[in-house]
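This document starts with one chain, in the form predicted on its own, laid out as structure tokens.
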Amino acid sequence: MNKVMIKATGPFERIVHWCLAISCLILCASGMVMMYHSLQGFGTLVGGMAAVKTIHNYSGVFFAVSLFLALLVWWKEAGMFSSPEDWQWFKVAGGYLWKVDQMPEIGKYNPGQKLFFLTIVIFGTGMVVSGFFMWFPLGYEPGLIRFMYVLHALGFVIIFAFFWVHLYLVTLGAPGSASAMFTGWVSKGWARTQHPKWLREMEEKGTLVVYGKKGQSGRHC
């Protein structure tokens, strides 16, 4: 490894992530296959359409306790905003859309990953909740399970744009972000330049630990 490298997240950090990313890919694709006809056909390869719903159905528990963890995880730091950096980070898109000759002064998560996360975390629970009633609607007016129906498809209209706007982010938009969840690892220039509030802060703790030269791995800064 030629770069300075430092560590980003931990393992348990990545597991949530991929287990949210996985589940909700499968609610959004099952989710799909039911809503529309046209692509009922992919339910064959699972065995029909009852399959279909069943692997929706736990998955959407999946999801849930997923969620959940998430919430543990990142709400300290991705469940806020900060003022006046983030605010400032908006005015000038995160530098997404045209040249910023200085980016505010940001923290681990900037606020586009806050915004994403609390989209999940609000539309989440809104699709775990109506998902709840309309596995098990005896005994609840036609109604408020219409109304689920309702929160259900808005939550997946949201959620699944969000997606591609965080799939955008984390590879064309923003290089070398996808590294920090799939090995933990990001290079301290990238985090330099992204988050320097957090390389900052990490260096004055002494909790930034750097890897990148033979013999110094995984030293605190």
Contents of the next structure:
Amino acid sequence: MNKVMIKATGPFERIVHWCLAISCLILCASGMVMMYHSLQGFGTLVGGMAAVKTIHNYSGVFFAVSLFLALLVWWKEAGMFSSPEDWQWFKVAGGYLWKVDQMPEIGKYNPGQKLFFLTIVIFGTGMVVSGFFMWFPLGYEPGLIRFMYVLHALGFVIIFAFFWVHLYLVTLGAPGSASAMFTGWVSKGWARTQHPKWLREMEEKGTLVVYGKKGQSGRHC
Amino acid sequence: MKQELIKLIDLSRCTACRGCQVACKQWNELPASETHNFGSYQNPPDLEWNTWTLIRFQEYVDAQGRLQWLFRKDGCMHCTDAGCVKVCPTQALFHTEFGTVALNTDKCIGCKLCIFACPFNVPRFDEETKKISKCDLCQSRLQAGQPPACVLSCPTGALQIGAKDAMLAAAHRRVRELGGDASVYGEQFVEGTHVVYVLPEKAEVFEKLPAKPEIPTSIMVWKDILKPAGLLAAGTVVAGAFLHYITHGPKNPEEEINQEGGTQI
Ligand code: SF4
Ligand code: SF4
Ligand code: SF4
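Given the form predicted on its own, state the structure of the form predicted in complex with the partner chain.
Every component of the complex follows; first up is the chain already shown.
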């Protein structure tokens, strides 16, 4: 029983995704070790708290670059909401919370994903800016620096919570999604269920790439 | 806690000889800095990584038009509710058995958070070691049953160290003696400081002395609200996801089986 696999993402997209994801995870972990005293023991694993701080700071730079690339990659597709289907999607909570008979037609990114993306962009930028001031705080108004601390902590609360939503949905919540960011291929059935408009548009435009189909590249690229 | 100690600074007795300033440098092996004359006997101009205590000189014209020369020994106040201890990620700053706030330099990672959490603007950053430094109320001397170096050096009796109750009683006694605008400064803030002033004038008169010191609100929002909220929000999401999974279940795709030449990956 073979599923029909179609191409969802390109290699650059996936690399950017994982750069962002890995830097974000390192930042969350190292940040938490510095925020919660009970986690300090993990600091010794990397050679002490000073090393944790160094790792956190430079991962922040890596994150900033990844975030910028992510903006270039996804802004067009995920940065803007489209009317009216996105609002309808929100009204039925994406079909995740109760039974919905008529799901609005969803393109390549559903409004939940767009919201996630925008959250990462907005609060991620906030984290980069506030993180910069926290790294080099001397010589500024104390009030400004203290505001940056609050912004940094708030950004963490939001991003960390969203991270778990994201993790749940791409693993247990919506099976078949994760391969889009690993191999780049998803099943056609998955696309029809999750992003019917995107699938239809590709079929109409003739840009749909089916794995192993004659005349088309079947390699993982 | 062994015994809460208080260092009492009676400014009405201070003659600005700066013996304490020098004794502190000597005991703690802090080098001098090269400074320049900026029109005041105050030297250096501010607290530094190598100047943990400093006599501030201030010219003040009171309500009767009399010119006064005010002196204030500035330095760490050793707060009970200490902003610096609250934010320090490595617990390098900590409360000692005397209620004072000492610093374990080995643990300091130079994050500078304490600088912005201190209501008295005390911690200073040493660019060379990349660490914080501040008065530790001569922890090693206290542990050996000795008075702090600055207290020992003071020739006028402006500095004393002793049990909390005794020092506070002495402070209030002295304020009653002085009368006028004199007041006790310290016990009423940040759950009580372990350095207490007898101020000969209203607190507002003294430069760089906050009239109502408290841990900045933003620091409280950060440490008392957002810090627990981080775990709470994530925990709620994880619990919610689990509930969703067992009640609603995953959103499974309706798979299409191979009729178009596709193969499984
Ligand atoms: S005065 Fe500042 S440095 Fe000293 S204990 Fe209080 S908060 Fe900490
Ligand atoms: S700079 Fe050092 S003492 Fe100050 S909060 Fe950071 S680790 Fe603690
Ligand atoms: S208590 Fe010790 S460290 Fe603090 S100002 Fe006095 S001499 Fe310096």
